[in-house]
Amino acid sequence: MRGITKFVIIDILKNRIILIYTLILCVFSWSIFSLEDNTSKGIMSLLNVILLTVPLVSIIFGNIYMYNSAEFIELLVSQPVKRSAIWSSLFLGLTLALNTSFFIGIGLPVLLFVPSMTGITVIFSGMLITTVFVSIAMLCAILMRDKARGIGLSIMIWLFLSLIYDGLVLFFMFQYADYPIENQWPSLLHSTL
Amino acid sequence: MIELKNISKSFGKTQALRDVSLSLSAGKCIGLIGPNACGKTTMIKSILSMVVPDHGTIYFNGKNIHKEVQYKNDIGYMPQIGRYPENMSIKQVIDMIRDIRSYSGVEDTELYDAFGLEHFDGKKMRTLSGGTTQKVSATIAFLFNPSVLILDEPTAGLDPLASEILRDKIIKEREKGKLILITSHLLSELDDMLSDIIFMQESEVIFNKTITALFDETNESRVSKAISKLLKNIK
């Protein structure tokens, strides 16, 4: 399984993609710093950024991945390799790489400018939204067959968790304004943020 | 050495396999023939656990391969149609397959050596030719020495010297008392190769014979039309 692994990573890094993606973090994460002198300020922009891009280039990148692996799966199904260790090799590559670039875009910049719980806790939530993004970006691999209609799904997915969702919450946070259970909405939408 | 017993499988409405039983053992050379569509295929991938049957078992050396992975270092396999990662050289393929299966005894580059495919090395899989891709996948196919080797139709896209080349490595094979499960739609090809023939039709084994057994019933010495004529006193 290791040495699928490798090689899963090794792809990635050759597509160059990966890169472009991390230096576009840095660039963000260093010019807002940069331009911002109160650091939590600076975190806030960060986190918006965190929250639209780092989602989106994961579910779709991920997804497309997915796609393009279909040969490689298929060599490897007629090989003495377990099926499970086919499918946790990809799902760990691909997490391993993008967690990978998000830590040297953003995290490292965090790290230096707010050292502190609050740059943590941002860095650690980040990684975790790559994971489960590229976890959702695998199961619409596989609930789709055809391409077009999988990228689709992901793009719908990103869609709703990034902008729908929130605004779920805030028409129903309006909407029940009157009635005493508000004081519970602010805590859900900080946590869903 | 491989063993088949009602095996059973569609894909939504279509079925591919029905019932299917059949013990192959080892020494033999057999032809898997058939029309288009008749689950060939689908059976070679099934003793492959490329595709897992609806019903039944089947029996590698004795075990049930289900949910096994293990019995497959047994096996050399060279598909008909080799898909493999567009942007992986010949050598890295073939270097990743060797990672995987961890063969340790002397591999055998006799093919490699004999297609030639020293000169395309670095080449990305997407560039090369189909017949190409085939060599690649039948050097795949005999490199760890299996003693169980499955061939979809490996000649299909070969040039008449590469074909040559793997016909002379399959009989090669075949006299060193390996298992030879080959389908092929061009008869006259497999004439001096094999010692049994299967043949399918509309998912189910319509025979199973010996070259010799199927010779003394039909008076021919040719498997095509052997077969023919075979097929015409069935119906």
Second form
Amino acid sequence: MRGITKFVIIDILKNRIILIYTLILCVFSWSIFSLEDNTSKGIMSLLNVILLTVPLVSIIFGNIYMYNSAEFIELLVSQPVKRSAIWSSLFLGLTLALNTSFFIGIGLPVLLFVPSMTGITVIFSGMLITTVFVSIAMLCAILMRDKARGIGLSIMIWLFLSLIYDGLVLFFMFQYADYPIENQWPSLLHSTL
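I have the form predicted in complex with the partner chain already, so could you send the form predicted alone?
If you are looking for partners or other molecules, they are not here, because only the chain is given.
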């Protein structure tokens, strides 16, 4: 398992797309913190980048990598290795490589400019987002044998989770703004006691 994970990590880190992704994240984060005097505003601007681009790159790259390594996976399945070990190694390698890219691109500037619990929370949440969307990409690649349908499903899931869900939450928030939830709970508790 360790050998497969190491091979996947080295294969991904040598990929030109991952290097460009790391460079773009690094340029975004350094420029945001260099232009803003207030680190809180810089973190908020960086969160917009994290919430839109990191999931998109994670889900698309993870899906394309899984489809392009189908022959490699078939070769591994023919060996005397457990399938759970193969899939765990692929997931771990893909997640570690993308999280390393995220940490170099965004984590190091955040730790340099915001060395507090807020910065650590931003880094942890970005790595968690990367992990979640890599797992969704692997699920889409497993469910769909056709590459175009799998990538299409991945894009639709990203679109729903990144954009449409936020729009639905805002829509329901404005629709039910006349019904304050926070003020009703203390009165209900006092009336039952």
